[in-house]
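Here you get one chain, nothing else, as structure tokens; it is the form predicted alone.
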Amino acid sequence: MSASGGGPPTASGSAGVAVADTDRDVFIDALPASMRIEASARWATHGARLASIWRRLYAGRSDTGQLVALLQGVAAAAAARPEDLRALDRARSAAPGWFQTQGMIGYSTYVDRFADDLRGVAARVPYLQSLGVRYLHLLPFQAARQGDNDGGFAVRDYDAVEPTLGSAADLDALTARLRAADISLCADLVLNHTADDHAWALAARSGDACYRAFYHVFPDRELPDRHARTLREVFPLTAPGNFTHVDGLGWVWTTFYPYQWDLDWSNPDVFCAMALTLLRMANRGIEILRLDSAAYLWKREGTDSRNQPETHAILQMLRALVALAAPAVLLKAEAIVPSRELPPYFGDGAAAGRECHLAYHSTLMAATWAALAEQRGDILTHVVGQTPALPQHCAWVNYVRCHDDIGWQVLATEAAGYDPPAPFSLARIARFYAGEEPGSYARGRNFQHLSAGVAYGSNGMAAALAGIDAALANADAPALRLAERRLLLLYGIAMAAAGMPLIYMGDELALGNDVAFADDPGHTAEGRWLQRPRMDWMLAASAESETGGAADATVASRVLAGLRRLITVRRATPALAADVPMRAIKADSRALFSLARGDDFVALFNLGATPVAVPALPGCAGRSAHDLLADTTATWPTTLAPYDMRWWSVR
């Protein structure tokens, strides 16, 4: 369970060349003759790397037959890939930065919460197009564990659609519909674990030694107790500990919930099985694979078993096999760690750009909420200044909210103070968003908090955390307009920053918390359902027509118009492409956050509740400016109202 290494070895000498040639021949010979020339070119770039990393990672654990079987399986997946997807492979191989344009806008939702089932999602494609959406992340829709299943992340069958959501034919129809609309489907591939009723787990329970070796299983508590000394608990209140006793089997490693069994990736059979699963998903027309819980794949005693070098070796191999068999597909790392720990997920050193194409900038997300609560733009200035540069053809995913909690741990370093020292309290910020601090406008709830002085996470829809729910409940019109500004400000930052912005379902309508989740016996123990409401299509229709008389319809109309304006301007502004560098500009006012993209774009954001006067920023004095959002000439100095923003083109 603790194989060393993680980077590709350097092959040298005639023996290394002979091995590489043999690997190539195994792969190429398994392909139809018509595909061999194109495949040979891909092998030259990616294939030898896949095989060499395999040999290093699984030295002493695998035999020649396993690698042969893997390469033949990859070739079979390439041969089985539909022709329209192979055409997409060729087009995107010729333009590897296709996803970095400023027009790439994402949307994330659960299938059933958005439109009941996959057919319903297909019917709502025109709505997504009207928002300017170019990639759609549908949260897990594979067949899930019966009963508790972590919102679908306890997968029972990777190759089957959850019956309540539709069929395989419905999925095929949806991917075709989305592709015709120029929308890329993103789906989750849960890498770290399966459900305890997955076929592999059931076989392990029944005594199958092969599948027992797919999981981390221990006969007693000796090794689990040794590992536990340095492990963190993901859900300390609802699922404490990292190991679960299973009758007739022993102690099973369960990082997340007792019904989610961690896969043992030190077993090469696990890699082969999951790699071919990935390629089958790609061949269904899924264009972006969100690699769930990617940080946890490799276990090592004496560590927290996160971000281990072998994890990156595994991800580099997955990237290489995608490049061989389905190069149109992107890999997105779901690694919720501080941004300074994220560069390896894109590949660093000699492997730069050879791991994942995308990763969530969770530090920027959490810092935006912290800055709003503290009315401090300098928090964001620091985070942007510490954001590492990315390899070519890689990008951040910027988001405001998602199906999970806001995890505050990624800001631990910033909260402790930076240069110049300016500490802030994450626990106070968590209390603020739970509505427990004086002057709080938020209606969120704490998540997994063990004590009042320690911040873990916060739940709630963006509209509720920004104050819209409270203002509507109190019929407070001035507070409502400020809350709307806060919500649009948050999205203004996400869309102006370097990366691909992601809209969470319902935020475009200022959809509020689903407080009724607590009345559902299947959800009452899982506080994250607070931010998983059902889409309100009547509200959407009212917002579109602007004829709704209800207060929430009026709010939805204004927020929808504001968000569409941001998207329209972003799509027309080349400086906002994902690969254009960003830098923060230090400001005199602590509440002000100033962001520059390239040489001719500057965004100003007032995180405070009072107006901020802005003189000419460094490098902008004497230059003319155009206010892109208002489509007017801009002048220095300017004043930003509370929670106001500017997007300026400077010449």
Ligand code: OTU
The other form holds:
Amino acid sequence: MSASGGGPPTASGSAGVAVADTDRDVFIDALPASMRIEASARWATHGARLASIWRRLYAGRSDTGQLVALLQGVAAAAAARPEDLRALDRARSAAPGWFQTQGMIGYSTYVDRFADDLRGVAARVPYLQSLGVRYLHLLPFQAARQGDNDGGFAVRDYDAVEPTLGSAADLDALTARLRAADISLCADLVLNHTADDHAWALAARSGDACYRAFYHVFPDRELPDRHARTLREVFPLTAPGNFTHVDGLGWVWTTFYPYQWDLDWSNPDVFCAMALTLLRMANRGIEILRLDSAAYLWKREGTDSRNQPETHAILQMLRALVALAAPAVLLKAEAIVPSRELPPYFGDGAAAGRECHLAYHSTLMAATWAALAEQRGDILTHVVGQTPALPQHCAWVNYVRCHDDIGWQVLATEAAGYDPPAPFSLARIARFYAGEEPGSYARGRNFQHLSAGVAYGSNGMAAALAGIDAALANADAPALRLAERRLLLLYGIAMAAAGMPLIYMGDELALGNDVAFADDPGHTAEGRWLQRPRMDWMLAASAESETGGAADATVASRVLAGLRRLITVRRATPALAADVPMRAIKADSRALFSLARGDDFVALFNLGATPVAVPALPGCAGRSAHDLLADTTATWPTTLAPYDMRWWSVR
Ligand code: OTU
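How about the form predicted together with the ligand, since we already have the form predicted alone?
Then the entire complex follows, led off by the chain already shown.
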């Protein structure tokens, strides 16, 4: 049952509970002798922490035996880790900033939409290499629920590959292939919920009390109604409410779809089961775990049950056990929450740098789209100004689009206005991207509802939102050139900002909306399939064979060439490594956004539809610079065409 009442314990600090030496002994004794020296060193930093957080979080709910079983399980996972991955552990422990280089470019895609199955993905590794990709996020490929499964986010078996996508052997072959190509595989670990046909859920249904306690199950509506007063809805239209009645069981907490049952992380058995699941995935060669819906793990009455301190405690324990048993592995928080709630996912206070290595900068992403619609670079100046420097060996994930909607609510605070007060209307921005505002070039659609002036989210591929689909439909060449520039501008921002940039499949070819998605009976009701098209390999081949600048070049080849240019320049620019701090430079024109990295990189982006004259190098008057994208010497005054950008190396 969910925790409620009482003050939240803090996730950090070492208050109170003494950690017995026996915790260490339990862990070390369970390891083969050859591993003990290395493990002792890791224990000193991470093991004691894990045990002390555990004791604080699960005080009163667990006995010593459970912690012993967990530590033995972690030791068994460490011992079972294949030798090649252990070598990776050693290499990365010696260079913990390995993922922060400016050469880390990510790519995110569904397996089936990209290449039918895991073998197909392996065959496309050369394509990924040609883009400079160094980490590949494959959306859920674990055995999914039969029937509707939220694009795989309703997992039936964490340890099995979805049969339609391949076998365990295919996954092993893929991870080996990717590692040989210096590409890290990132996979989802859906932490918040399982499918309702997961073995645990089936056991709960059939009356097993132990597994019923894996979920939040209520006999009647009393507690659900109390929680509901302060909960929000993630899918208000397609999955209203947060609880689902299950015959013979009662009311089950279902934050997302009714068939996605929220796990009860206040039950230490759930922690143990999921923690060991994580380590098994790590031992399969998955190098980055995308912790899906990380914000929702702990429920507290009177709150929206997001971002609770206990959620951070749980993530810190997961981090500690990764550090003990699979230190090469990175944890990436998927928390689509307001900007002030994001930095804690890296750990704060005494726990700084001890939670996730990575987190999506969902606010910067949404702000980029807002800035484009409003033609206001100052929105980005503000968001970057509010983005704190991160603890060592932590990085943002910067992106333009993903498989989900662009959720506008993460910008609610920013939209309400700041200093100087200049609010913006999220509802208007949503209408803009749905093509419902005068002068809109966008061909997106609203996600869920847009009622009483409240914006929810926007669907659509980046190319469609940036105007490419409309320009192609109207055979309007000048509009097409502007739209291409917008798409590259968005990627120019994501690639210049501090963090690891992620390309969403198809954006490199300006792939448009999948307007036929509703013809698939399984997808009709889910608008997010608009941005989940199939990869167009014919287009990829033709874009490759054309030269970007040629008169007969297509939009795909021009966008591909433009994106490659950004990647190539980024790779050659040390100031763009993830750990070089970023700062925004206040620009004279409201349409401009100026971003500096370190002391020798400045970028300028024109979010507006009119040219802007720039009298001098922003923030560095008197210094000279090289125009990195054009590879020319920069001169001033200069004019930024509509939606144009510059990346300068300052001397
Ligand atoms: C995540 O999403 C996934 O990215 C979605 O594809 C899944 O449907 C969902 O979890 C459930 O597994 O808020 O932090 O469009 O941004 O559902 C978790 C809304 C999430 C998504 C939201 C999201």
